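Only one chain is shown below, in structure tokens, and it's the form predicted alone.
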Amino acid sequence: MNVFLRRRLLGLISVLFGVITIVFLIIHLVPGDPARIMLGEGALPSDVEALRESLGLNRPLIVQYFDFFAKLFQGDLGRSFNTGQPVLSAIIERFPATLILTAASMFFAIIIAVPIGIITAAKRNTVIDNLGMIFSLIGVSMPAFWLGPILVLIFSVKLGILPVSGSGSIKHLVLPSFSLGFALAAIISRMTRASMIEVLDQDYIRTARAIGVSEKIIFLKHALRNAIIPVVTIVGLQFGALLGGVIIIEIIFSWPGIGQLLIPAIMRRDYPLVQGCILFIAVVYIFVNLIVDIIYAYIDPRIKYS
């Protein structure tokens, strides 16, 4: 296990290095001058140049790149061009809201999808199985940025039973978490069904049925434990998709998370804030996948790390 962890941590460092480099180059090469955006189109060229110098934007790109890394190793992500607030403080302030929304979406997806997957596997090739397939097709066909406004129109504008935006209560969490988790629920349900069917066709399941073990014990104790490994894999991978999707959902529902930092920062070319937000999301995503790999050993003792 220790060797495995060391290898993964080394891989984590290389991945983060690649993410930082790509993000740094993309955001600096995209047309748009932060100083010009901050001062407006009517600003004097001398004022724009003075602001660029104060922000360090007049230095060669390679110098800015190595300067960013030097500060990063000291735990300094820089300061926002627009607010002057330390980037790390701004992210830490907003991250709990993003984590709550992501966790709620994941929880919603799992409690809906896993039972559907088990039931459709038990009732394969029946009407119930076909209904499960229709649910999956609908789920993967409706992106969160489309489903969110539709839910707002129905439950907020028409029915008036849920708030349109903001945070502060469970009601505020319902629509954004449903919008974000619905597509994931469809994916997990199909994965659970496929994995359960594969396990149920194994010889040891037929042997358990032959000796009179009840179907409930077969499904919950023998089949589900072995079928859950691919589901854990897809949950870990889709967590990254949730982190990406939550950015848009936070904008739609005015949820006070990292998305409320990142999108305006991109529009304003706030380089330190954009780099910090994306780096933070990448770290969380890689860490979650590391946790998923470790969980494998506890789910299936046959898995060994060497």
Contents of the next structure:
Amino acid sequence: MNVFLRRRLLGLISVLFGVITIVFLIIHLVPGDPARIMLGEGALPSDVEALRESLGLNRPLIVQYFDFFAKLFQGDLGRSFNTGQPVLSAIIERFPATLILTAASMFFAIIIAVPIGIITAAKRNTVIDNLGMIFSLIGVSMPAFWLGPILVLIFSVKLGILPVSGSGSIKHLVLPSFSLGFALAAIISRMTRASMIEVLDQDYIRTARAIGVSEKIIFLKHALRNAIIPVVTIVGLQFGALLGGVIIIEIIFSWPGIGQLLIPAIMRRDYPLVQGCILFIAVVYIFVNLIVDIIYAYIDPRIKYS
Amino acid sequence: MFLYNRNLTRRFLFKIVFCIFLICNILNINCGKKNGTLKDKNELRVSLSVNPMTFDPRLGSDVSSYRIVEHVFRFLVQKDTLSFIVPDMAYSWDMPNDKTYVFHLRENIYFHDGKELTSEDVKYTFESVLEPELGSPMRYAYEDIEKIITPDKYTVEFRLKKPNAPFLSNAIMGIVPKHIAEKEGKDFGLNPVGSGPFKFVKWNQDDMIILEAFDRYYRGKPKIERIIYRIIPDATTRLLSIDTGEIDFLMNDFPSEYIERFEKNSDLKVIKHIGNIYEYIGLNLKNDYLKNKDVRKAIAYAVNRDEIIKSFLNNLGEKAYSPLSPVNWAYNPDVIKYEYNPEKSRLLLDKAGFPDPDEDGSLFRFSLKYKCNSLNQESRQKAQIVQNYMKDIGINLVIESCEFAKLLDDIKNSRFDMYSLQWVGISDPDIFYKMFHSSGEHRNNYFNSHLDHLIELGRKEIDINLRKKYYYEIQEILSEDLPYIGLWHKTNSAVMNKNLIGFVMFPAGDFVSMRDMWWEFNN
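Go ahead and give the structure of the form predicted in complex with its partner chain, now that the form predicted alone is out.
Every chain and every other molecule in the complex is listed next, the one we just looked at coming first.
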């Protein structure tokens, strides 16, 4: 396990290096001068030049690149060009909100999807199974940025039972997390169903039935435990997709997370903030996948890392 | 097996129903009652579309920042609804000569920490803006200041290097407390202390800002106890938020097609008034076709502004014949007005040497590139509308939409033939310096030495009648030369709860009158 972890951590560093390089080059090569955007239309050319100088934007790109890395190794992600706030503290301030929303979406998706997957597998080729299929099709066909406003129209405008946007209470979390988690629920439910069906056809399940083990035990203990392994993989991989989707949902629901920090930062060419946010998201994504790999070993005794 | 599974399904369904019941209880959901129908009479919830950058009046140049700054801070002078300068913290001012302004401050004006505001704070505010280290985007406006003198606690004297008529407009700068701003440095904007009607309480980044009424405000404590600004970046969410009563006040930040919906809503009221936003088409005068004045005039005649304002803007605009709006004191109503006349456009293009190649309109005379902001729906739609009008007179307009920062970069580096953009917050006519003076931005390669001279005279002249004369002539020249094609002045629209009283609309859509607003319920 230790060797595996070491190898994965080394891989992680090379992935992060790649991510930082690509983001750095893209954001610096896209037209748009941060100093001019900051100082506005009427700024004196001398002031724009002075600001470019003070922000270090007049240095060659390669120097800026290595300088960014040098600071990164000291744990310094720089300061936002626009607000002057340290990038790390700006991200840390907003990340809990993003994490809460992502986790709630994941929670919603799992509590809806896994039972649906189990039931549709148990009721294979019945009306319930077909309803499950329809649910999945609807789920994967509705993008979160469309579903969100539709849910707001129903639950906030028509019924008036949930707030349109904002944060601060569980009420505020319901619609954004459901909008984000719904498509994931559709995927997980199909995956759970397929996996359960495969496992239920195995010899050991037939044997269990033959010796009189109750259906409850067969489903929840013997079948589900084995069927859940590919589902965990999907959940882990989808976490990255959720982190991407959460950015749009945060804008729609005015949720004060990383998305609300990142999008305006891109518009204003706030290089340190954009680099910091992307780097942070990449780190989280990689770690979640690493955790998923480690969880495998616990839920499937056949998997051993060496 | 079937029986067992049915039991399993029943149990599962029961658990789901129980969970929903539990969640509803936790959320304290009260079905059938809309959010926010019962108002806290002392609270006002306002929507902002963008998180402010800072609350330091010396640094914040974005609209969101200003919406907070105008409540937390007060200025030496302020503008009235016609853009005339009127007293604020300075009850009067005089000019011993054309290079000196002396402001007389009111006594007993206090900062939110209880310390009295004096001439030293005013001096410090303006001097710090001039420090390049602060990086103020407003520094250019004060570069003519030579010296600031404080003869006594309530008098400030500004000595300028040369006469500067727009100086009074530029004196609209939030005064910061020297004893705090000096110590806090750039962090002052995170926890501001001013002398305005509302004091800063809390800023949850990207979420909300809370201000509270200041009881020692020099004009008396505001009737509204708290203003809560909600940051809502999505236009649809803003619309739904005011529909459900989650916010009480919304200014301009909505697509114009929603105005009818707001006007029909009996819980809301809409206040509209012409604003000082100038929408225009910029032309690159280095382009082989556009350097010909007749081509520019042909384009101006080809755009049907009446139709655009009626159909596209839902009447939230007025035709623009000058960058200055009709409510500005320097507006010249007698400039050339290019009313829709496609036939005249075609004749002008023929005259300019670009005849219709096949004489039946099926082939284009020439092509031009038109840049617009890809992230702004209105900008994209506007581009398509203009494209259709140009097609009608035989000009092929190729739309290139790009993100705003790139659009600005392209304009600055003359990588365009035509573009659409707006000038926001035009109040002092000295804006012509930025727009068209050779030392200004001159976004479109238009140079005119006589115009430069008139703009300089306007900047130097203190007599408002003489200034008016110069700006009248400037507007006449611009309407003849057409470096810009004016489209419309956008109408400011404030949508608010019908029980809110006392809002006054300013040309820049300022929130300043919120200090005098109150709730009035019939029952």
